[in-house]
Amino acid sequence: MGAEILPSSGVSIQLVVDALRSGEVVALPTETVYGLAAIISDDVALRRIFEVKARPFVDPLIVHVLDLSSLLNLVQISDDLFNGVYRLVDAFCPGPLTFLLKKRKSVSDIITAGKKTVAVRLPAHTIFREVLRQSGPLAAPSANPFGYLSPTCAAHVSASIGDKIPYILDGGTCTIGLESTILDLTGKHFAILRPGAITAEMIEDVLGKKIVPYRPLVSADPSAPGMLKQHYSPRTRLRLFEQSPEVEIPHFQENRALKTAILYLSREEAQSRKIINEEKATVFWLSENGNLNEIAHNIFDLLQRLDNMNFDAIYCQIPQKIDIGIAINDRLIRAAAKF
C-alpha cells in the first residue's frame, strides 16, 4: 500500500506526530521543498531516512527546530558568534536559512555523517512548525530518492517514495521551491555552502560585514547537503543553454527524430527564440516575465512533469547569476551533471 496523503488538519498532525514518536519516518511540507522527517533522538528512524532515500551515509542531514532556544541546545557557540546568529535568526527565521555550526555531543553521528558540525534551520511552514511543537526537533532531508528532483508538492512525494512511508502531510505547493541557503559559521569567515533564497547580499546587510560568497564546490565527503557533483537530476537527459538567439537540438538519434522539451525562463523568451531542428520540439516556459522567484518556485515542478512525458531530452535555459538565480543555476548544473 502507498502512503496516505493526509489533509492539513489537527487530526492529521496528531496522527503524524504519533507516527514519528513510534519510530516512523513521514513526509512533511516546508516552504522550500517537502522533507522526509524523523525524530533526532531515534537512530533507527534516522537510518530509515537513508534507506528510504537510498542516500549515502556520508551525506549529512539538516535538523529542523522550532526556535532559537532549540537550536542552541544542539550546537556549541561562543558569545561572539551568538551575536551574529541572533541577528540572522531575527532577520530571516523562521525561513529558508540553514546554519552550519559545531555540534554538541548529544547530536547523533548519523545526522552529521560523523562530522563535528551540524546543519540546523527554523522552517517557516505553519504545518511543519506545529509538528515541531509536538514532536521536538526533526531531521528532514528532501522527501525524494537520493539524487532525484526535489519534491514541491505531496504528489511528487507520493510518486517517488510513497510506497516506502506511511504518511504524507499535504501542505500544498511549497512557496519557494528550492532548498534553503546553507551558511557555514564554523570558520574565520562566514561562507555560503549552498545558495538559496537568502542571498549573500542579504546576509551581509544584516551582519554589516562581508561573507565568502557561494563558490560551486564538489565533495565526495560533504560537510553539508547539496555539495555532491550530481544531484537534483531528472531521469530524462538534461541539457542547459544560456541566453542565445538560437537553440540547436539534435535532429536524429538511431534513425529517429528526438522528442525534445525546450524550457525557457519566460514566455517572451519562448516566443522570440529560433529553434533549429524543431520538428519534434515542444516549448515550455517557467514564468511570464522572467521573474526569478517565480522561476525558482516552478523549476522542480515543471521538470517533474516533463520527466513523466516521455521526452528523449530536456533543454533548459539557465538564468543570470544574480539573487536567487545563483541557486537556480546551482541546481540545474548539478542536475545536468548526471548526463
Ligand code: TXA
Contents of the next structure:
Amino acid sequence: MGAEILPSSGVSIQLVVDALRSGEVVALPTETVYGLAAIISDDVALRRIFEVKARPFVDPLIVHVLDLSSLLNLVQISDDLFNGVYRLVDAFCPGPLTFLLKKRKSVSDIITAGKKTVAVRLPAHTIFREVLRQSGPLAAPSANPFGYLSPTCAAHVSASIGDKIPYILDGGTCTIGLESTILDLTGKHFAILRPGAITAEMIEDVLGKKIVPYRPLVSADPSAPGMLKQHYSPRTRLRLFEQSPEVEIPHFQENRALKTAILYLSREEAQSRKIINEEKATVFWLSENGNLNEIAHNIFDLLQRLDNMNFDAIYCQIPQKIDIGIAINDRLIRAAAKF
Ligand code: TXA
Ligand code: MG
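Write the structure block of the form predicted in complex with this ligand for the protein whose form predicted alone appears above.
Now the complete complex, all chains and molecules, led by this one.
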C-alpha cells in the first residue's frame, strides 16, 4: 500500500505528529523541497530515513528547528560566532539557509554521520513549522531516493518513495523549488557549501564581510557530503547547453531521429526555435520571461515530468550564473554528470 497523501489540516498535522512520535518517518513540505522527517532523538527512525532513501550512512542529515533557541540547543558556539548566527537568523530565517556548526554531544552520530559538525535550519513553510511546534526538532533530508531529482510536490514523493512511508503531508508546490543554501561557519572564513536562494552576496551584506563563495568541489567519494559529482539525476539522458543545442551538443544533428525534449529557459526563447519543433524534438520552457526564481521553482518538476514521458534524451538550457542561477547551474551540472 502506498503512502496516504494528507490534505493540510489540523487533523492531518496531528496524525503526522503522532506517527513521528511513534517512530515513523513521514514526508513534509518545506519552502525549498519536500523533506523526509524523523524525530532527532529516535535512532531507529533516523536509520529508517537512510533505508527509505537508499542513502549511504556517511551522508549526514539536516536538522530542522523552529527557532534560534532550539538551534542553540544543538550546537556549540563562541560569543563571536553567536553574533554572526544571530544576524543571519534575524535576516533570513525562517527561510532557506542552513547553518553548519560544531555539534553538541547530544546530537546523534546517525544525523551527522559521525562528524563533529551538524547542519541546522529553520524552515519557513507554515505546515512544517506547525509540525515542529508539536514534535520538536526533526532531521529531514530531501524526500527522494538518493541521487534522484528532489521532490517539489506531494506527487513527486508519492511516485518515488510512496510505497515505503505511511504519510505525505501535502503543503502544495514548494515556493522556492531548490534545496537550502548551506553555509559552513566552522572555519576561519564562512563558506558556501551548497548554493541556494540565499546567495553569498546577501550573506555578505548582512555580515559586512566577505565569505568564501561556492566552489564546486566535485568528488565521487560519498564521504565528501554534498559534493557528489552525480546527484539530482533523472533516468533519462540529460545534456546541457547555453545558447544553442545544435552548436553545443555533440551528435545533436545525428540524433534527430531520437525522441528528444528541449527545455529552454523562457517561452520566448523556445518559440523563436520553430525549426527544432519540426523535427522529432518537443520544445518546453522553464519560465515565461527567463525569471530565475521562476526557473528554480519549475526545474525539478519539469525534469521529473519529462523523465516520465519516455524521451530518449532531454536537452536543457542553463541560466546565467548570478543570484539563484548559481544554484540552478549547480543542480543541472550534477544532474547531467552521469550521462
Ligand atoms: O532545503 C533543504 O535543505 C532540504 C529540505 C528538506 O530542508 N533538505 C536537504 O537535505 O536538502 P539533504 O539531506 O538532501 O541535503 C543535505 C546536504 C547533504 O549534501 C549533506 O551531505 C549536507 O547537507 N550535510 C548535512 N550535514 C552535514 C555536515 N555535518 N557536514 C557536511 N555536510 C553536511
Ligand atoms: Mg537531497
